[in-house]
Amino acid sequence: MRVDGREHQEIRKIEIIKDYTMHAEGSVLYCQGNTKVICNATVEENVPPYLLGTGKGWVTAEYAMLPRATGTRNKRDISKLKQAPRSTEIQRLIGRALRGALDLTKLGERSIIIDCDVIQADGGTRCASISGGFLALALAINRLMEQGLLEENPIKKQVAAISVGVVNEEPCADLCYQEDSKADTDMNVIMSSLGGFIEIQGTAEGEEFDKKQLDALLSLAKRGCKKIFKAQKKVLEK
């Protein structure tokens, strides 16, 4: 058994509150275990200059961890007068992942910005931001459809992400912080509901991992993402 009593293949409990904020075109509070992220989608009727006249839309993201999301107070990026490299890397990852879910030509020349704010962190914050960010994106697009601003839904597939790793020589799914901090291998896997991999980030923190362990981790990721897809679909069908 793991530190929180789960089996090795078991992911943490997923809780999602739809329309969590009142102003955003799409909004959810996405919780996976003790990790909680507010994901808001904003629609803007413009695109980056290099996309003007192409007929294509754009999806981008911003990510932040609020000061008491962790055990000690984390300073806001604005207090340091620059964005933390970790935040920059994660928001680029979120944007890449979510753009892959859409046919950008069907979105038209408009942008959707996904803001992911971690209010409580217990491992897997970037993965929770992607899984929740997809929901915020889908809800914003549903609103555009309802308003008659889109004739066809540009979403091609769902997108979800999960962390996996080797802890005490055992492949495990959906690592909490206590596991993540001591894992021999830490990996983030982003998948589509069509069964393909969008991005895989894996690092051996201690001993290197072999092909057998890699296959086991990817298998755990597939199982975990299927459960996230099911939870997403349930929210979108409400």
Second form
Number of protein chains: 6
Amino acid sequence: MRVDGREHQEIRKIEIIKDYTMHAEGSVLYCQGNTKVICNATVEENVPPYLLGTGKGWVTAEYAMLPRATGTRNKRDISKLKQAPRSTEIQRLIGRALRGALDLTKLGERSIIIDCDVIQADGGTRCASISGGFLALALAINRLMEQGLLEENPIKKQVAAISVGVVNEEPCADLCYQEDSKADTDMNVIMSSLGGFIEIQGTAEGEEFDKKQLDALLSLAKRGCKKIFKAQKKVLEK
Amino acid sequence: MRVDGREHQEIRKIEIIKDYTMHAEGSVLYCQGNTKVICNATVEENVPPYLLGTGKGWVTAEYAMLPRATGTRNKRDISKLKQAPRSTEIQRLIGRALRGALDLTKLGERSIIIDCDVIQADGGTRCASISGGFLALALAINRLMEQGLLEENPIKKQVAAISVGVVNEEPCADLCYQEDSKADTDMNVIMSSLGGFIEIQGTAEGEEFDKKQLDALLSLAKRGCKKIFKAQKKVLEK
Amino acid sequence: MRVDGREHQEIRKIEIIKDYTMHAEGSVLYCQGNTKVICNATVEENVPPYLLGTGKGWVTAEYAMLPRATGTRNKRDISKLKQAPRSTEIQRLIGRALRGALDLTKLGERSIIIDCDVIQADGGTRCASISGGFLALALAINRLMEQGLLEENPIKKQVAAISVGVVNEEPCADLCYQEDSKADTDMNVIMSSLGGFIEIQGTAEGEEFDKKQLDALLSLAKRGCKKIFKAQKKVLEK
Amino acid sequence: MRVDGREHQEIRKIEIIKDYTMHAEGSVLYCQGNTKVICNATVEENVPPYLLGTGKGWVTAEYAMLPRATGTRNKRDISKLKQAPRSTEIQRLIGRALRGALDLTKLGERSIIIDCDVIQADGGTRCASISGGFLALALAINRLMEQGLLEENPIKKQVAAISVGVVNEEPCADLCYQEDSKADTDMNVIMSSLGGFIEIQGTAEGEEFDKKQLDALLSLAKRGCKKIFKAQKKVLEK
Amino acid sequence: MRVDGREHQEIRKIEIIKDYTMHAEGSVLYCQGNTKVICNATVEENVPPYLLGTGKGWVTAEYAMLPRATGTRNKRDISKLKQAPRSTEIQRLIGRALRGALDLTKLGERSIIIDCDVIQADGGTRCASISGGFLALALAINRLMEQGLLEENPIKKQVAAISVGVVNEEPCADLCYQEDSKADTDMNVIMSSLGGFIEIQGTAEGEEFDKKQLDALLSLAKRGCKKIFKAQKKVLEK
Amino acid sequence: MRVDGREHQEIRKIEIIKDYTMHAEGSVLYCQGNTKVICNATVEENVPPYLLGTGKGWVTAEYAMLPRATGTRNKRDISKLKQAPRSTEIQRLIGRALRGALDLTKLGERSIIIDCDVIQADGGTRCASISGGFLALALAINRLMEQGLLEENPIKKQVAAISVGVVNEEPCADLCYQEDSKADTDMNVIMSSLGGFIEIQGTAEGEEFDKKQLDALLSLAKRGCKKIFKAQKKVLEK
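Same protein, different state: after the form predicted alone, show the form predicted in complex with another copy of the chain.
Entire complex below, previous chain first.
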């Protein structure tokens, strides 16, 4: 049994507050266990220079943690004049994953920025940012549809992410911080609701991993993502 | 009557969630109307160099807004490699105000950092940060008392702040964003529960103001702060 | 009696050198006691983006101290890649105060930048920057008038500032550094020659202050500003 | 057949110049096809603060490209005051991968920094940096052994990396830039000479990928890494 | 005849105000024609890490221009987060030149920082900074001698600098801005009162220069520096 | 005899690899003894704002050292958010020197950027960057001529640089690092193939130098530059 009593394939409780902040075009508070992320989508009627005139839109993401989202306080990026390298890496991942959900041509020449701000961290914040970020994106697109600014819905499929890992030689789904910090292998799997992989990032923290372990982790991830797709759907259908 | 139906001396509804995040030594979500600020207090067992060996502690504050706390998205400080000048000014004000609440010698040689992160802005965010920041500070100190790390409570008095201003030639309390943006005079008043002033910052945005208007605004502020002191007390007595 | 022999309502000697540097459109060296500030006004034929097409002009200020303006050397901002937070706060104050002196519509779509560089500091540098900055601004505008670039003078009134404070329980005007560093309450008051307030910033450094003290300080400020208005006039009439 | 005439499983020609620069403790010029990376290892007799007193050492990496390593010139990081986000991500990957090769306890409390500077880029620069970086690391450790500063060799296994991807629906090994820029799925696989995975990063640039494609890519990667292990061995045995 | 009526070997009028600011250990306002530089010396009882324990002291310089020292306003370094490259180059030159004046062993393990702030520029600001900076340095050392902190005077010789150049095919001394901007060859010569060269920096802006021109310029420089040595002496003997 | 057995007037062996990298418009690896610099020229079809519409082109240079080009590792500029001041100074020198080689009007409104990246340093890196940078520039211009983008060759003359200095009281040519670090006088001389001087920078590190020493150093420099001009010619005629 796991530190919080879950079974190895069990993911944490998902709670989502729709329309969490009032100014953003799309907004949710996405909670998975004790991990809580505010995901806000902003629509801007411009695109990066290299897309001008292509008719294509763009989706990008920014990720940050409040200083006290974690057990010890992290200094703000601005006080070090440098984004935390971990945040740089994570926001590039979120951006790639969410772009995978869309037909950017149908979006037209506009940008959607997904701000993922972690207010409380307990493992899996990058995955929660992707699963919640997809919702903020979808809500913003719904609004564009309602306003008649989009003719066709550019969303091709849902996108969700889950962390899986080998803890005490046992493959587990949705690691909390305590598990994550002693996992041998740690893998973030991003999937689409069509069943395929959008991104896989697996790292051997301690011992290397083999094909068999990889296969076990991917099948846990598949199962976990299904639960998240269901939770996302419930929010979007409200 | 005002844009949101309030009378000129009436302040907005205050809602406070105690222990809002789980890692901080003191934490509240402080809401006044649609303005919502997460206030987290962190205790660190060190002081700035110039206090080493003095036996005195320190309280400092940091203030920031989530990019989409406002109607249009603000770029993150780190993307401009510069803290927003408005934030610099505000966090200095919060720090001064909260230090005024304490006997720093009784705190001992430790620092308390108050992080005020605005997740939704509708006017009065600096005042909400002070009123909520006081609570985070008090909760962190309660914990130090409970842990036996402090013998005597260093808190001398409660501290609260309210914005007042002249809108359409009428002095009003607790301006929301729509009122604030067209006010002639805008004043932030920080008071203590003992009845005195800790800081007054009054600015004539348009026409200059006279002594009579100043007096009217200060008496509205006094009335408003009293309500906030009551709300703070209720949280601390829970 | 005060440390430098002045009476409590007495302000320090004001000395102003007009046209202090040769390149600026308006320039003075403003000295109040041992505090010395070079105030240079630059006229630029452009405005910030949000004023384009409005027909309105803009006034902004920058404030800095030479590294050795003070008793111990301050590192230059550039060596820390960060403007001193105190300077950020002060230059915002100077800008707001000087904009209050003008009808920005009469200025037309141009900007005036007031550079306030403190070459020697002995308390009250922000107030000296405002009182001297007003002169640099007025001289630059005079030149625009002479060149026929302005039809109507946009200056509505003179602007001056003075620091007042409670020292040894006595309200005093125009604190020097030694007084300022032990004052209980410290207040910067910015007034116009029409008699009203443009900005009031009062801070309780130690004990909080009450309404009676506030009133006493404001009346000292009024008296002090009158002296400065007279000195400013003499320069402008030369 | 591929753009450069290779078969789908064929990797590019590997050329390695040992002891490429004269000052570094370990140095190679690692070339795979037209991709050329200078890998220099520096030994420093200190560790990051959190390892002090643990008896453990550290390995970290820095990655950069010369401005004209690519078809169009990239501005230097310093001119933008920001490391290219891509470099941030890559150097974290290189560091993790190379730490996986070592028993850090056997290294003792010292750090080895691997500088990977790409002088010519034609796809696969992060993989070349890992494969070449391992050599620089091993050479630096050999020197420590020769100097009697290490009793036991901390290297547990060789580490190498290869990029694989689906190009025109065909899984291919060791993509050159032209292939990489039109690949549907792009995967970087880091393996050890013991046969296990150290890191897998697979991204669907266009269409998502399925388990079957993943398996095909991983088996190409295994084959490619074997060739690199052989080339590394030849250099180390010289 | 030259633009300002001088003969080709004639230098501009030198005016020096001793003890210009009140806080610095050594301070002058150094004026050569319309070029005006505040030179302040600060003594700090520490040295850079690489001199710790050597018994040697250090002299370093910082150079900056007020934004409106020039005909058009220059943005402050901090607003670009980068020191003007020209300032970087100049302050390194000033530091090298002034270190040449001292026996750093006699200075003991302390640092002297020379701040050169140009308040008005009309050509030759780097030379004026060296000639004036030497005075600030000497005054600070005099004070250390008076305070009994130094037994032996570490000053070996006076140091002065002058710009010379070929203007309209005629070698001229002490170029003003108007001359400097159209000179073919521009040379800064730093000499000691013992008669030798400390630094020569000669640049062909347009046509290259030959040995004969170089010799003519150096002999003008020698003559000019003599005048400056005399002016420096007068200040130090006051 | 010198540390490496050379006679005092003897320069180190020059080795130049033409077309060293494949993407740059002009590229060489320039080696003088153990000093090795990659010089890449990039042609961009734009000019700095102040040249727009003048019909003139621009040449600029950037200089950097790989972290381990030297005996001890230098941190990258980006980790300190500041270009090494020495690099700032050197790249300004390289730019000035190379602009001296060209008729910028014949270049037309385009820019050529010369990137000089030192991969191994053993003294004289700035001079090697100029001598090699000239070649990269010339190769890029040759390509523009071949492409018919230039009608007339803008190169007026070859440019080369050499360091000379007084070591153990003996004037020597082309100092290696060991000599340079104990030289009394250190001089960098940039000459043109027409025989004149483009820039002279001579610094007395220890004792000042006199006219006689200067003359001796300049004549060594002339001799050394002739050898470099010959080596450059051979590369260009290949």
